[in-house]
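Heads up, the chain below is alone and in the form predicted alone; it's given as structure tokens.
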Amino acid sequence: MSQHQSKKRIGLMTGGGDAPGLNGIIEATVCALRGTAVELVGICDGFEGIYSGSTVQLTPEGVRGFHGAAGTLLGTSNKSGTRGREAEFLKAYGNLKLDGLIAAGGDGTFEGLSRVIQGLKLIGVPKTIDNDLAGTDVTFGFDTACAVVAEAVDALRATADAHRRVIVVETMGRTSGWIALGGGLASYADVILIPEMPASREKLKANILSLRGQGRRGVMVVVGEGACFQGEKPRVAFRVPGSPQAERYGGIAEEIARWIEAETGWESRHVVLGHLQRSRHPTTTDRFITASMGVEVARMVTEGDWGKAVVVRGGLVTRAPLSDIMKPARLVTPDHRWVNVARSLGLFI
């Protein structure tokens, strides 16, 4: 048997929303598998690439230097899954003639894979800027997203002070507040509002008026897109039919800015950071994480250690059962150390 024939064909896909560091995972895995009996096949556009059979060959020469770029060179999609299409997925996957699959994705990707996982050789790489996946202490892309928020708040504070305004900055995160908390804390935002801890309108109003009474020229508010006030529901901006996460949140920053101005008389503006949180080049922290994860994934492939995920625990990249990252979302708790630090700094949360 020739060397080409003896090589194992392993697929690599990126699914769900893009996250800074995905290209780092791809480049590190490809480079760490160089010289081995493994042929890496890149699957284009997540699940859609499996259904359509769209693939590319991944070689060290073809991926060199991509680790510093945002996005994913394979493309991705959060508009399709496997619900109701299980048989179609398995047939399409079989047509690719793969000996195993590496999947970098978030809860939507792994929810979809959980429906067809029986009989598949799968290695999971948890990915989301929201940092809310179970089974891992942190997800790559989160540090970069927090950096975008912190840099934006730092910059906007200057114009808030110049014009005597309250500026409300809306972050991503869906039902979790990790980005708002991390970015808000890093930038010492005056107010941090997260989905897990609905705030009292009256207490927030009192806090804003107190800051004004202290002679503050401007105030910075950071709010997660899925946050709401006590007794209220999150704002759904629109829906994407067929998506594993059909409801898309948004609009809370504008609502809060108008409410603050109406209730306090303090001129207010809002800024939605949106996809800027995804599109920044990865921080060095995220590059370290993805480099280590890619190397570990390569080891798992060569050892045939399937049915596991590569995760971060206790500051180390390690392996865990796939089921660990398919559990309910990991959310911010009211007693989390970052919440306590924010309160110690005098921030409203």
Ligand code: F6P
Given for the second form:
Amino acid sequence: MSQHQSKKRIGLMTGGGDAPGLNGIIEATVCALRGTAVELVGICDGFEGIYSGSTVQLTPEGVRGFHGAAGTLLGTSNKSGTRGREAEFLKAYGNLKLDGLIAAGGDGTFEGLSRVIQGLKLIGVPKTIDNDLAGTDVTFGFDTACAVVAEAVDALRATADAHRRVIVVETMGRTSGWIALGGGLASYADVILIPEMPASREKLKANILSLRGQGRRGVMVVVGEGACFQGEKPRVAFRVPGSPQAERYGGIAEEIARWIEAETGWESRHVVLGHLQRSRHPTTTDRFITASMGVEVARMVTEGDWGKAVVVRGGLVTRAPLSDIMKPARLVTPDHRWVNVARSLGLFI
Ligand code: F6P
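Now that you have shown the form predicted alone, what about the form predicted together with the ligand?
Next comes the full complex, and the chain you just saw is listed first.
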């Protein structure tokens, strides 16, 4: 860079629930922009940092080695948005004197940004452990969440077999069943229940009784937190006021465990994996995605290619219009190949 060339001041924020790989995006983007005419400014705590003007300088020395850590070194929030605060947001954003913004977030973050998009030069980085963002084949964080589920189910199988019990494991995922399906399939769980495919209580009971008839000692059930049975409604545990998606799901695993025990006499327990699925160092698969995405984001910044998202398509990291990731959630379809594999393995889904 020549001494006379003025630096562009670009913001980088992480928004919504944390996902394994967010630190990888930060480190890769910062490293790939070293020596360019770009000054990267980290925005603290998602939208909160824009409203309050809270920022940190991002340098290669400051972020080195963070790619392997859970969480996000910038902090994040899934409690605030821009609805009804559009003018306040644009004023606060203007005060930061940024030449552009890179936002790594999920549907809540992009819903918020879509309300103020006219005032922004934006690059979107889709992230969520739920894997339900449109416009990309996969989101980083999802592979790690599936690994947590698979390791838990494999581990709990020993106790289920030792005690002749049914153990029901509840995963995150909100209204989508990607984590329950991916983690349940990777661990060959006997039963996988997802929000997109409400099961029949009678068929599940018959399946459990048939496993007992085959002499099985233990049974592993994986259920997505937003799943329910046919004709029933998902269980909203509580609501978070101000959150772009206020409902927090939970309680289905306990209900199923109690129901199985009452209906079949087979002793049952439940385990809720909760935030362990997010607070874990990213798998190598998630690290490959975030390293490639960070490098691509850096190229987009230096080329001035704003109004785009960096996505995964056909196994490659590539660019797409921002509007592609601002569409309704991408859910599991009943004919998805993983559903077919699970059925071929004899799993109940
Ligand atoms: O969207 C990510 C997610 O982890 C969901 O799977 C889960 O329902 C929700 O966030 C939990 O949110 P919180 O961190 O507010 O409990």
